[in-house]
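So this first bit is one chain, no partners, the form predicted alone, shown in C-alpha cells.
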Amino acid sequence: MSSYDRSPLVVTIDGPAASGKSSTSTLVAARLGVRHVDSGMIYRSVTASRLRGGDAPELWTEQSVLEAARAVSLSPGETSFVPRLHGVDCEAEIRGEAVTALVSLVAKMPHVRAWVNALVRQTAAAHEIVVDGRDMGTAVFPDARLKIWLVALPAERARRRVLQRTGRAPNAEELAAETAELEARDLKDREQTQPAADAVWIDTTGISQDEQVGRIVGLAEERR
C-alpha cells in the first residue's frame, strides 16, 4: 500500500468464532471515528428474510435465499450500519433464536457469500469502515490498509461467551461443554476461516479488551 493512497480506510478484523471480533471492531471504529460493519449481521438479515417465507429450512435452495436477500439493505447510523428488511429496521428480529439456529446454513452458500461480500464492498466504497468476519481480509478486502487476525485459546473464548450470556463466570462443566462446542465449530469453519498472509495476529488470551483495542487503533492511525 503506497504512502499516498487516498482510498477510504478499511480495517478488517477476522478470526474464529467467539474471538471478540464484533465487540472489538465496534470499539475500534468508535475510537477511529468511523463506522463498524458486522458482516454476520448481514447473514442474519438474509436468514430472517428467508424465514419470512414460512417454509421448512430443508426446502430452502440457494436461489430462494438469494431472492430473499434482495429485501436486505444497510443504512448508515451514527457509529455503524442499521440492517433493514424492506426498508424497516430488523435488528431485534435478526438476534432471535430462529435466525441464530439457521444463519450458519445460509452463510455456507457460496453465491450468498458472494452477495454479502459485494454489499460490504459497496458500503466501503463510500465510507471509512472497520469490518469483522471470517474472510474480510482475504476474499473481500485483499488490499485493505490494515488486516487483523484476532485469536484466543478455545477455553478463554468459552469463558467469555458464557460470561456474556449469563453475566457470571462458568463452572467447570459449563466451561468444558462450551470449549468442546467451540473446538468443533473451529474445525467446521476451518476452510472459510483463514488469516490473510499479511494480517497482524493479536492473541487476546492474556490481555484486556482495552489493550487489544489500543493496539489496533495505533496500527490503524499509522496507516491512515
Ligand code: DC
Contents of the next structure:
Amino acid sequence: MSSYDRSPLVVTIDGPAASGKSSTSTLVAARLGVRHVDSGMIYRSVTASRLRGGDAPELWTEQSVLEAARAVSLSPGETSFVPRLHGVDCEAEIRGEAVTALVSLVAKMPHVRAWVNALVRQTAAAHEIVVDGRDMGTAVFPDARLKIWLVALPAERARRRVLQRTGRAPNAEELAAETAELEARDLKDREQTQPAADAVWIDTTGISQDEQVGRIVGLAEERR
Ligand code: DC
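Structure of the form predicted in complex with ligand DC, please, following the form predicted alone?
Starting with the chain above, the whole complex follows.
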C-alpha cells in the first residue's frame, strides 16, 4: 500500500453553478460517514466579511479582502464543516443577493484563492471529507482519491434552482431568466471551473439524485 492509499479520504465534487454539487456532496458525505466542506460557502463568507466594511466594492483591494478573510473559520457540525464569521453562523447572510453579486469578484483574487485553498487543505489533513467547488480536483487536491465532475444542461440547472427557491416548477419566463443568469455566472467563473483530467463525469440531467449519490458512494467505497 502506498502512502497515497493511507491518506485521509478526500472526494472532490466539482462543476458549474447549480449542477447539484452541494446537495449531492452532503448526501454522499452522510452515506460515507464523513463531513462535507462547501468551498463556495467559504468564498461567500469572505465576501460577506468584506461587505461588512461598508465601503464601495470598487475600493476593495485584494489585501483588504484577505484581512476580512481572517474573520472566517470552519467549524465542525454533525455532517459538515460550517463557515463562521467571527465565530458566528452566517448562512443567511452568505446566501443573500449582495454576496451573490460580488463573490465572483472575490473568487478571482489569487491570494484569496490561496487562502481558501489552504483552509480546505488544513481541514482535510485532519478529517476525511467530501469537498465541493470548482477547482477542488485540480488546484486543491490533485491527488484526491475520487474526483467527480457534475454537469447538467443549463435549463435543468435553472429549473432546479427555481424549484429550490420557490418550492414550485418555474414558468417559461422564469426558466428563461434563470437560465440566462446561470449562463452569465458560468462565464464569470469559467477560468476556475475546469474538470480534472482524471475526474469521473456524471451528467445529472436525466438521473435522480438517489442515483447520482449511489454512483458516487459506490466509487468512493471501491477506492477507500
Ligand atoms: O458554488 P457557489 O455558487 O456557492 O460559489 C460561489 C462563488 O465562488 C462562485 O462565484 C464561484 C466561486 N467558487 C470558486 O471560484 N471556487 C470554488 N472552489 C468554489 C466557488
